[in-house]
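Below, in structure tokens: the form predicted on its own, a single chain.
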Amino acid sequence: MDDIKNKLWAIGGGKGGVGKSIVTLMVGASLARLGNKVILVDADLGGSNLHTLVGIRYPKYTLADFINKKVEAIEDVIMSTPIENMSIICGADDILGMANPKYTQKTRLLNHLKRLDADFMLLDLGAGTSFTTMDFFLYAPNKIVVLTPQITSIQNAYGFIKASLFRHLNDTFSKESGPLELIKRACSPVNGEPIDSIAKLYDEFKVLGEEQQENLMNCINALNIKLIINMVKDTKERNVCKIVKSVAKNYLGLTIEDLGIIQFDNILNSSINNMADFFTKRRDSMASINCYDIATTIIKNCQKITTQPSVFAAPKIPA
């Protein structure tokens, strides 16, 4: 896993129309024109429209293809984009069923994937928690939660991150009867339930051992999460993400990290149906420089673990 410990991320939320695919598409395009050769692809394999921002209005070829076997090699599925030194595989909407390719497809998928030559992947997952799309933002290395400030969307980021955490646990503990009980306690507690945060999850845990407890905090650590906070308007807004990293601390255990925000851009979002067009001469606006300082972000926060021993074990994927 060490070769794609830099390179692979994946971009979930866990509400519908947070902007998480404009966002993947303006941290790719920024990430290329900073000299590094970026794949998008396009894993909401329900719903995709990744191809369509790009200006991609028929694909040659779709992750269908690859997952079916149309085609034996994911290169074949590569297409190029209007951006230099950034290229798509074009998500799979068309075949029903395919939302929720079987443990082989997936397996293969993700073992190719991690192969091809790039300096960034960015998965594209679909809204919602669904085991699919829990596969692979955890299989990723790098995590990315797209969020804007309206309190839906917060409370089902959070969502988003406690059922990313839950499943990782359950995987990791997946052939141990006792802590998987007490897992399944904490993951939906019921009124009067003790354990309603991983600090009481973790006291629980004492009576299977100290090492069962260090194995606990040790997959908790592992989850290397960021967020984004998109369509942010004002002073205020900027702060829903010390609301997120504040509850996911508290409850779930975890130390996430501010990616950065983007703030709402008219320019931007009257662009949506011309991506194409936005990316050639609309470079200076606010949205594409706060995607260009993400970006930078991204690539010293990969400096960073480069020089560091990497302590990264993927998780298994579920059959």
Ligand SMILES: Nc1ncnc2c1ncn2[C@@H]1O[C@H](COP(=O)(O)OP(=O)(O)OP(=O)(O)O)[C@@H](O)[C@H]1O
The other form holds:
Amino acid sequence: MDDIKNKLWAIGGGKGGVGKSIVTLMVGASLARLGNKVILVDADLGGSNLHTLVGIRYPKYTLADFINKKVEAIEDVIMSTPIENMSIICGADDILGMANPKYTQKTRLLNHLKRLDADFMLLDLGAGTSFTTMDFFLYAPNKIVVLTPQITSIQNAYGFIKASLFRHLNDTFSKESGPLELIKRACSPVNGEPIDSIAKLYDEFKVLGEEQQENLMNCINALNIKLIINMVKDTKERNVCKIVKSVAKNYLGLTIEDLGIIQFDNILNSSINNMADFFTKRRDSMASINCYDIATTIIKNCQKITTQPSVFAAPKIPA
Ligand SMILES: Nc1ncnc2c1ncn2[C@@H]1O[C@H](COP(=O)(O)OP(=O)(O)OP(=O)(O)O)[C@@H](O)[C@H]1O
Ligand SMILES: [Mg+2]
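Now that you have shown the form predicted on its own, what about the form predicted in complex with the named molecule?
Below, the chain from earlier opens the complete complex, with every other chain and molecule after it.
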């Protein structure tokens, strides 16, 4: 499974504490258990704690060593974890000013990451919508947004998805003033602004010609976002996914996939200090079972991507 399209997954979600790191770890461990070589990357530069969850107290090497060129190859900062088949690249501490690496540093990092020998690489992103977080999220061909059923988390997840879409549009049309002007208006519609959805932006693009309309649609369709609802407590909360999907479709023209739910799990919550132990000994816990199911779905998804390119067929922008 060498294909970068299958390999690289970014896990983001706007809000802090929704379980991005837990999902990275648990889904990563499930993929490893299913026989895949997995590398977790703590891309929460400035607020890294993924290593703590796998039981590494003081990482010997971190991304900072690579970013500051203390080591030449990214392979030099990979550390093993107690989980077979799964290793980790620990995050950098903000004391070193790593939260906002320079463009060239980010590009070098991403170029080295993509060449790593792994079946899956999972990037654990920080909270918020900083440029660095957005860049990592947009770079990964597979994007997961984690949210909980809480209203604030739903709002932040939507905000995160919207911010990533508009950054993606801005990047794509960065050298074209006509499209950029329209994108800017759609991004923050002020009082009475008629372009208040992607469908209307698409209509406005008509004046720029059919080719630009098609470029806009291709750009939107290229954003391959999937949702995981974490800390689900009852059946009603499972429907949160439908709400986010429908709002994203109606206002942003995005077709978002549902990757699954993870139930609120008391055993997990009280095992945070020893997640590796939890993972090996509590495979029967609800969260472990849910994450295993999600890993299975991811693998099926990758097989589909490899064998049926038609899954990328362009969904229509809503009328
Ligand atoms: N399914 C779950 N069941 C019970 N508790 C959970 C679950 N998922 C996460 N938690 C709890 O939520 C806490 C926060 O999780 P986590 O650190 O993964 O969030 P995060 O989104 O990565 O936060 P940050 O943005 O600060 O990096 C965990 O320490 C754990 O106590
Ligand atoms: Mg985290």
